[in-house]
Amino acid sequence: MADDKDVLRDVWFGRIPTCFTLNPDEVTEREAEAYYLLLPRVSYLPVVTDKVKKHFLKVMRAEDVEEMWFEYEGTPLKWHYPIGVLFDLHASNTVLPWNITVHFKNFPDQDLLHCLSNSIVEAHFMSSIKEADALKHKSQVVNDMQKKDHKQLWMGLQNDKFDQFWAMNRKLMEYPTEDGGFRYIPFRIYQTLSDRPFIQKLFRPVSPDCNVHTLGDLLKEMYPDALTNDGEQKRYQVLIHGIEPLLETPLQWLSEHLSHPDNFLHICVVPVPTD
């Protein structure tokens, strides 16, 4: 894997300004301020929100409160998508702080998916390792290690130590210079205006005739609409990380160093701000 520690780091320890809000339809004993946190783009909801709970429920009593969910703008948001995924999606050209409202009861459950522990987001969480390196090394990396080695991925994203992650995960980066990259590169597309949640196929990131993939082969196949043609105005905005990475950048290098810790290269085509 090509040593850009530095990229590495700026995706592991970006930030997302956030306020929490309590759902005034709640039932308090007093007033529920407001708690701010800088959330990791790279983790998930239930993983960084114990603080945010402990807050809301000084204002509570135990009988008012059922499970906890978040929603922004009338949107209930999935925790089995990485924060940075979720925010791209709803709220990129959003000016800071990204204002979620907590609800503690009327679970959604046509929308989202119950999480009542971290051992839930875990099992998540390496079901998509699993998944990815299938698709990269035929999981032969992935059953090469030891159960200790798979709490060592988890346990460096649930407590945020770049290190401990990194020390494991670039395993599952390597691949023979001679094949020129992975299998097949793990990614999945998703749209704000879609019904579908996200677009995930079978793509190779060296053409049959030994020609190296772009992002823009990648969407040009997956979702040509995302691309704007000769003399046309800019439609969509195609965001990894919050960023727009150049259509012309490799997609090997884009998955080894913009996938999100599950593996996935997750890519977020959201409408052109009309302001």
Given for the second form:
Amino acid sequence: MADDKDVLRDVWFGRIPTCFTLNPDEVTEREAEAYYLLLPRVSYLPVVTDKVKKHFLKVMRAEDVEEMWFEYEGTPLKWHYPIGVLFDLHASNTVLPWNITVHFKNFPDQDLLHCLSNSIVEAHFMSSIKEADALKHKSQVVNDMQKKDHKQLWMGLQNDKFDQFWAMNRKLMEYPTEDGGFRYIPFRIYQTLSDRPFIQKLFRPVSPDCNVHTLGDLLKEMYPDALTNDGEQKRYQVLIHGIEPLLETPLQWLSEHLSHPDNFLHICVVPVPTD
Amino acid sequence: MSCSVLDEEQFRLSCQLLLQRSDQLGDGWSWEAVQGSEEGYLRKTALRSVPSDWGPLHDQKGFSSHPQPQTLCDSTGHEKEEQDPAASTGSDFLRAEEEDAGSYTVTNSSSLVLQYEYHILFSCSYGAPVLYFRAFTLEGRSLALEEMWSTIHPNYRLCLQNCPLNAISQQEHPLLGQPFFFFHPCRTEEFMGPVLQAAPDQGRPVNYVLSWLSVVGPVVGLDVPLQYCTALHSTKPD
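What does the same protein look like in the form predicted together with the partner chain, given that the last one was the form predicted on its own?
Zooming out: every chain and molecule, the one shown earlier first.
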């Protein structure tokens, strides 16, 4: 369907206007100006922030510079989560631009993974793709791909090339017609109310008696608190790529069209703003 | 149906059996439950002594080393440049005498003491247990990935480096949200398959988690005493 392909493009090209400010405690030779950037929702911080690093390094001495890391309102930002997920989880419903603080010292190694090169990001990305395919196709599709095909997925993401990426990714979105969908849906539900970083379990897109599972069915099973009962006031928003899809949306459709490039459906449950 | 894939219920049962044996043997495993659910993981901490000539553990303050160290870092404690451990095979990583490509001789007895923490979780995506671990110096500094490679016996290191997927990497602990190291579970089926296939012929019960642990554990200093298996037999119900 032509409409569905538009969704793929809209997801890929989603952007978040961001303002990067240097942590005031960093030692600088002169004052650092803020740096503005449109961040791709579907990418990862280390991949798209080379310019940010260069900008701030201009006012710092080499000996004052260690591994760069980012923080929003005191929370270290996990670079291995897609940028859009970080925004939806921590800063949705706030006034744009998204204000991120840049650090070059005191890396919080109890909170953040290290990321000393883009090959680490690539390894994480490919690891997610492989895990997603283990769930969808018992790894058959990803294992049938050649190394250059895997590389194409990563390069497509890194270089923001939608067509290059989807030429390969479409294979990961196929399934035998008679099955009605993937074996299991790769998803993660994030919330900030408890220590557990995310919920990820096995869930089929279609029930044994051929009922199509919806987003609402998934939440009912995995995170019932996110749902509003009749007569109650709405307490939570369920966000995917910054929007609230209807709970009646079939999960299989969401998985095919609203997954991130890592092939996971990343779902953020955030409290409704009280303003 | 050949099934070298585990489900969560089987995982929990295997863990409980392992836990019983561990209690009998005083091996130190505990079950950490996720609040309000049956989900959880096995946990164990242990002190481990690592020969300091297995690789360049950073000689910064915070490492306990015994007298006459023959450490590999330069004596100013200057950090070695970042290397990709998977690509490095050469002499700057292994210092002691090598008799041939597959073996390794330890030439001195100085060692470093580290505190290890091991977690065994279940991966529903791969239907397999996964080993998460982290290590600290006795002063509380956590080990970086490069240093972690240095704590792995060079023979194992050679095997792991040939694995196309980064066999050991840093990962977010799925229940605690903190950085740990972990063994990628995607190859588990490869070595557990033959074990499970052979088991019925030998008339022995297989504890999936125990057998799996006896393969991956030793690589990161976690030994699984043979008594685990003898205990299994002696208390087997009629």
